[in-house]
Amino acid sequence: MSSNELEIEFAGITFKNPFLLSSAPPTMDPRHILRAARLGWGGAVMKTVTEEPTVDPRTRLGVLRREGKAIGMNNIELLSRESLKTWTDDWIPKIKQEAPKDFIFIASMMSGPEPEGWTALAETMSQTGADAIELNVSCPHGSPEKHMGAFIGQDPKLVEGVTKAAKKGTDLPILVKLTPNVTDIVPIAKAAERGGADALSAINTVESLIGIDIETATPLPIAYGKDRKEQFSTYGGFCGPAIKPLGLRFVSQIAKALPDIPISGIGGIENWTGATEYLMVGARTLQICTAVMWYGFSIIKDLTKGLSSFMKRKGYKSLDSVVGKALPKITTWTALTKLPPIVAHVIKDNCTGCKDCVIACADGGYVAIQMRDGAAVINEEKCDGCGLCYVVCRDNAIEFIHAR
């Protein structure tokens, strides 16, 4: 047994630790991905190459605040700007020959619904040095109107189609980076299965309109048409923390139903603890884009130590002792008691008297909470167990007890 506890096999290749830059910004060339090795990241998955490179609009980031915090972001930016030839003559051997050594470059690549270009592709890629390959079949905007990305992800025959194409240009381990704009993914991470993935990867970024500035009525973020002139907008791909419930969804959905998959988690991972929870419902590795084009690769050392830290606190001896330890845990809604065992306490040291919780459940509860002494209480006998005043507690104020 390795003494790096850290270490985690996934689709045949050890990682020395389970934390990826995603296919994005963060991972455009050599500069970007080579810093990144050297501060410690796990690996990369290059940003996507096609047949043709990108030209993007600007600007192309939308952001969604609550109370002045960044919590999601919305992007409308595409693939790779640079060419294959480029990738493949220039930055794929620069980045294998000067990383270290135990560094795992994936790379990402797109084409359309004709099995062909995969083949052809993944033939190109196995030629670079990479190490794994992922196809970006999730991809939720503009790649659509060409008829590739979400447009063949959200389709179990394409899906399996250019899954089986790509495998016939290549001996390297397969990644399906799968889209949540589905209704089921699981068909879906079923397709690629059959289609012969040694992993999946999931979630891509989310179908979205991040908002609209009010002042001009025009749609975020802010681009232009063809006369450049007008402004404009569309529909863009949101990513970020608010995305992490429906990535932890996704994940635990696919591992349950195809427990013998590897998946690299995907979707508003921005510090250890979110990194633990996506390992507990299934995922094996963990690709991060926002935080680190929020706040640098420099996050590296809080995550490795923050989640080594966890493991020695809680006995955990390797990565594998934590992966689907909650997923025994998920069940349907018809296994769960409709008679609530619990009822609210309040933490009377962490109240505030900010009578937030009293509001909350007068108005959308069960009346159950009153101020008393300047200190919220609860009266059990109308407490439903709902969980409403947690929801808007920000004092840390509320618990549960069993009902007496």
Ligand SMILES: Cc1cc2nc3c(=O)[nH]c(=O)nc-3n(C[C@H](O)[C@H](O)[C@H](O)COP(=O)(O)O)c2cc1C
Given for the second form:
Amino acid sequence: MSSNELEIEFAGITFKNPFLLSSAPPTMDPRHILRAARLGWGGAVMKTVTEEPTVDPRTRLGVLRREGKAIGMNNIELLSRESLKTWTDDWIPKIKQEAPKDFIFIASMMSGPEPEGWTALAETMSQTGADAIELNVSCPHGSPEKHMGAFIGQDPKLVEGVTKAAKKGTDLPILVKLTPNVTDIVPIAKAAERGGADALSAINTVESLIGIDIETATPLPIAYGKDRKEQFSTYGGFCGPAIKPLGLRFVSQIAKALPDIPISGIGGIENWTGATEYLMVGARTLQICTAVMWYGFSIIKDLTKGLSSFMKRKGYKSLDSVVGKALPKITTWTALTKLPPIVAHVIKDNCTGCKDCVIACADGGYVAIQMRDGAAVINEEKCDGCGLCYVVCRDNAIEFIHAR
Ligand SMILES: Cc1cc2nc3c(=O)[nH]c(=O)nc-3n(C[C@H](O)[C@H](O)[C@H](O)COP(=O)(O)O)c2cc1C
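What about the form predicted in complex with the named molecule, after the form predicted alone?
So here's everything in the complex, that chain up top.
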């Protein structure tokens, strides 16, 4: 295998590997971006800028935990707190000058529903040395109140219009970053393609209310109202490992409907296996935010090493041969054979006798599991092959076999 098996073409640009920082706090300034660039990231999408810098509330991050471990995060942070001028006159030229030559820098920008703003911003960004531009039409909080972000991204006409307008202002490749906060993402993706998008990024965060402090009946994350005393919160954007199933769904739906447009997959990627899942449903590059915020830029080492070793083990010669590999196997429910003769089977050596599967199957399943000699045993006559025992088993003790 060649030494650059992770290299991939995306929107007319060669990336040395598919791993990019998504537009978020890890790309807030040159200090962050250059550190990531030197550690080997393929590229970065800068924190989104608009005409006016942002002043955010405090606090602005909330967390979803399971047994102490964070599995999802939400944020009520808006866009870059630095001015457009600082980015275009100082920061982007500095990053382009000091980052390794093969590091790809993508500018991220947002404007209102009027096309002129997008054309003007794209013209300005084109003069900075950026390699491509991502249009943020997907921020789910704050921006929609100003008729920006997901307000635009939920309306195919506006998406087409602003994409066309941005294309008018630049020759750089344009990525349109889509929102998952829609019933069907395909018409939106098609609108972006009609507008001239060179690529699509999916997904931005999922609109959410992360939780309530029940002692004080206060929604989270706790922020303050205008009087600086009373506590309030607002709906935010949910991200991290818990949203990977949503990202995979949206990316696969776009890839199936629009096979010719490259997709940058985003949402809950925290290791090389999650990255490979996104590649297999059609993503050509991968963007990461939460995992970097939680574990740091150095995860790039495991991402590249893990993906390379996997490709070697499976005989994939290039990333192109991994992209979309699982897509033909996503079909309709109607096309599935009903009740194939599959039943659960307990791997005795792994079963600890915890009874979790027995309880689940008794009350949520087909009453098909009993304890015998300290281990779970499946009654194949009763087992319906639903998979609930596999879901609740913490010991990797369930496999599926053809029923006798
Ligand atoms: C604190 C925070 C700020 C973000 N700011 C932006 C932004 O300015 N522009 C943007 O396009 N996406 C923004 N995002 C969304 C991320 O780029 C990404 O789409 C999302 O978090 C899903 O990826 P993840 O699960 O890897 O975090 C932000 C996310 C977080 C957590």
